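What follows is one chain in structure tokens, specifically the form predicted alone.
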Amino acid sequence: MPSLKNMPKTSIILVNPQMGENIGAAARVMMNFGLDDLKLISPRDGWPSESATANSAGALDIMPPVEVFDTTAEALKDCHTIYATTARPRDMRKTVMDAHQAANDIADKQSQGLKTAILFGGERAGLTNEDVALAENIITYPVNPEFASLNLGQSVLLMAYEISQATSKTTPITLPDGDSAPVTQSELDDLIGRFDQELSERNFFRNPDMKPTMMRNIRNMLTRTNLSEQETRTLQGIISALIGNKVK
């Protein structure tokens, strides 16, 4: 059972920042409220950055080195519940939720010991659906429909304050132990990319164009599921006895 101290906090990932004045203002809000897992995915100044160290106000002196990956899914790889924060509606079904609920969310999961991550789109487009086909969940706000637009720390600092204030309350429960542990997002992946070789080899995608989409559809619906680490083996069992293989 973890203790309040020792359970895992939130990654907070921002994909393609763009400004490093921006990444400096979400580290700085990050360690106002007791977060210290940033992580980014392509910036596009390059990393190290100066105007994001004096930005930050010192916080990037003080938290855990930040740690940078080439793609989205790279960084989630030890990750179990992943949410992606945006504002434009998506043609994907997804749980959504307001800050709010998705800080109680994040405080319950934390409390059974496990990982979590928010993903923060770039301040020119946002995030991708391929991104967001990552996540299990949307958070939006509700912001006035006229004037949407979040500056990136801003967005970091509504849900690093909900975050804290969700946590600060919650009293740790005991992690489902064995196969009924939940599936991290790398062995998620894995299966994901099974279906795709298998499918690939079989010509399931007939018309090539589309394989992106209906991949994407794919990961959806297992990311929607929740699925647990033995359920995730049961369904790689599955497809082998599909195509043929021995199942061990």
Second form
Number of protein chains: 2
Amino acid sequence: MPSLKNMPKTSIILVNPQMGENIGAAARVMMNFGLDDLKLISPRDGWPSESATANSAGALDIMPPVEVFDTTAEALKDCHTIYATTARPRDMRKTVMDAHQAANDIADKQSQGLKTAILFGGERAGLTNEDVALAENIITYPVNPEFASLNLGQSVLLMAYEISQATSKTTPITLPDGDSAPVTQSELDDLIGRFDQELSERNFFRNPDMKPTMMRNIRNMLTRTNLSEQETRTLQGIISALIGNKVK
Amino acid sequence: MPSLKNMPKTSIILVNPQMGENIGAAARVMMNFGLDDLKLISPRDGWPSESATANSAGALDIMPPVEVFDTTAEALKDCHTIYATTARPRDMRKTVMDAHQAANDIADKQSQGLKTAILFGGERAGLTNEDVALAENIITYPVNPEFASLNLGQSVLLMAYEISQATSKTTPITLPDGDSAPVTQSELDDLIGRFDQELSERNFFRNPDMKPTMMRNIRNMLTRTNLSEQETRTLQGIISALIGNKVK
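So that was the form predicted alone. Now I'd like the form predicted together with another copy of the chain, please.
Starting with the chain above, the whole complex follows.
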């Protein structure tokens, strides 16, 4: 039986975090439960951060260097399955899970050798719809609706805890290989970029104001499908065929 | 089954807590998960505490008054079953549970109308052996042994979370309706038929033997996506756009 130790660990991705203290708190609770892959998207106060280091109880000194990106999409390039944490409901057709269900799902994916990532929004506004659209799954926390004040560090703590619980139970299984290897985020992005380009050239987005929403809908559909690499190639082939000429 | 709403809730008992901030943090995470019975044993800096109030995000203003006792035994007088949280192993013959098991046990006890309490030690030294001796059960957290720095608020958070999980059934998740009404099979068949026709006319299925397999793959992708009616119309529009001419 292969060891789970060598499986890729979940990335914790903080999108536009504001307070260094909260980044430090996130690092600390990650290390408490054995997670060490922290990525930041445009932290408000820059990086590195003294207040983050001070509040991490030493975690930032012993974990691998935190990576910083300008955009969420860049940080997700090597990921197969993405989870977005949101407090309020979104009008998107995605699988909605609580922390426990999500952790079990992540443990399953890890045991198949797949790379997962969890997106956490900034303290004030949470994730944008564009960020949520990058994810296959939505995680909501079952907090008291009359007092829902979970902060960023606490949200990360609950997921880190649940993942630690779930991965200590899971036994690795083997990944279906060959044709059904799951697509990476960058291959998916290539496909979505192709749709954007070909549709733009053909005036599909008649009203430019509507383009972001329509592209987000297309991304949501394609993300939800959990495409394999082979299927992604098939879709590229379909686009090429459709933009070609009729054969007489 | 009687409603759990009227059952006595678990008491959270902080024994010799030092920092007001941590008491406030405990109150906050308790309220997040529907617990509101907080008791303190000889808090170092007295009670009430401004820093506790400031750090509770309003929880201390809306929960019933916190009770303060001189000794742990006094605070436990009305309790039936007691749990002591400890980081290090104790040389005592007690039932040892993790947070998840303890929460299930507490939910069982509550459903029998029994009053439970959980003891948390102070920041520096944890519970004394005398305090642990008052408890039937020991709760340990499965933290990373190489980085075990869970603070008081975080320890209370994990128990409050697990108890909330154990005492509530997961609510079934429904998909949003409206624009996202699911597609009917006949609309889906129309869409798949459209792919078949347009792709056939453009010689996508070069080898006729492969066509059934390729069409099945396309159907699998589209079926798995659980398309809405709106999305199906979008895909029809995409096909129309792609087979059109480029706009100069």
